[in-house]
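Given as structure tokens, the chain that follows is alone and in the form predicted on its own.
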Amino acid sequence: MGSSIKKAVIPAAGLGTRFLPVTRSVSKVMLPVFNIPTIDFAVTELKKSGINSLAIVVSGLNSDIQKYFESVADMQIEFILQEEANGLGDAILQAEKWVNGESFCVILPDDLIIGEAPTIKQMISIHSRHDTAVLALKSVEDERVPFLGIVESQQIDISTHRITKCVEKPKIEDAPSNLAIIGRYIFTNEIFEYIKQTTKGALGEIQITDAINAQAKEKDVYGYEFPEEHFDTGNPAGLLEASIGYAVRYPEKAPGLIKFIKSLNL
């Protein structure tokens, strides 16, 4: 049985200010985990999930991304220009015409998920059963709550939730739970209307969590709590942790790394 989702969007127009000075000349999504750009992991996950049509939302500064993928033959890739950085909701909105009325998925390369089963593939299965939006979820520590989109939900089974509310970057005392949205989304085409109705929120940007929250008030939105290992590569320390985690999981990539880490006597 083929995938019920045929198209994917990867937002890649972020300025990468936390990685300056390297992002003066290199796009953030091209920074590597070990020796593989984070965006390459995202594209590989899509391929393993049966998706071969991709739109990458870029700024005018992302020519390195286009060059990296110019020889890819097994994925149809289109580049869509986001002229101004107005948040994730706005980046997704740029792909409305390309999506052309279909349901689609979104992957954020900053969120690296390492495991055997592609998270997007599991989410597609849930979407196929319920024909609704699906978000990837992970339980996080209290100190990370104010930096993430957090959900209120009703647990359906060991890994599936029905989401009733989303809050972008709440204070710990105001957070409805510790379940965070982690960089994987499946949307029905209705999401574009909810984005258009969304005003600028946290950080003066159009937040996708606000649009999802509006949708959850009117329609079912599901969450998939994935078991695989997650790394936040959107900051330098997280990128380094991901590189170490990847090399430890695949020791043949760096046979002397574990010995070196042990030699530090931390």
Second form
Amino acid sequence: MGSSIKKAVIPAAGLGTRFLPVTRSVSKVMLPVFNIPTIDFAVTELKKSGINSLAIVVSGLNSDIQKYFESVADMQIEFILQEEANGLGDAILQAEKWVNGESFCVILPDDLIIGEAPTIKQMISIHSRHDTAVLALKSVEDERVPFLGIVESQQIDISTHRITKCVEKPKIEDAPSNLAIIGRYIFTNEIFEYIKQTTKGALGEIQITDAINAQAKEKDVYGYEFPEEHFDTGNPAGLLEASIGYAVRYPEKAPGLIKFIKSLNL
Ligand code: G1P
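Rather than the form predicted on its own that you just supplied, could I have the structure of the form predicted in complex with ligand G1P?
Okay, now the whole complex, with that chain kicking things off.
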């Protein structure tokens, strides 16, 4: 039996260049889907999954993110500084001391998953059975492949895979499949050693995918193919799609929106 997960890390130090000019003064994770900052969705998912200890990795202290969470009482939040933008693997590594030897989870606020069952909670239950790392997976269209981490895997049952390899941002012709890593991870503490051995990869950054690939060569790593709806809010069009998807799903929050969309006669 694996340990239960009590701690989470949210990397929020990305510079948000795809969202300039707004990210000159607003952190990317504070951009809203409808009226809720993407990071707030991540925190809600953690709370629903029984996690109340969180480290947010930021690129500067005293930011809008800290201000936003000042009055949150039911989550203990620690802010950790990533001094240089060295990639996701490096951002997660900054939390090593805080994680203090335990297994933990990571949520990327860019990846909004709308559904009843929190994806992280499902992944924690896989971790508790196998005591391994677990990655969230979703099948994506060919054109998305070069922008994501892509896995090679053996399917174990309808939603569970054993990962044999993962590649960060492959060319479509080099991709082992169309199964992408979506921003939910459970890590055992060993991941920190694998990150430390990882050299710069795609985009000249320390990629978490490369560290997981090294781990998958030596240990079991599982994947959870989640059924819920997923939005990539990491670019302006994706953020807008997520807002529309959210408002359509909760029509009472946006009276008139569906009528407006129909009136466009697309
Ligand atoms: C990151 C990960 C990538 C993953 C993606 C999911 O990429 O490096 O493996 O597929 O998140 O959103 P980024 O979006 O930071 O480029």
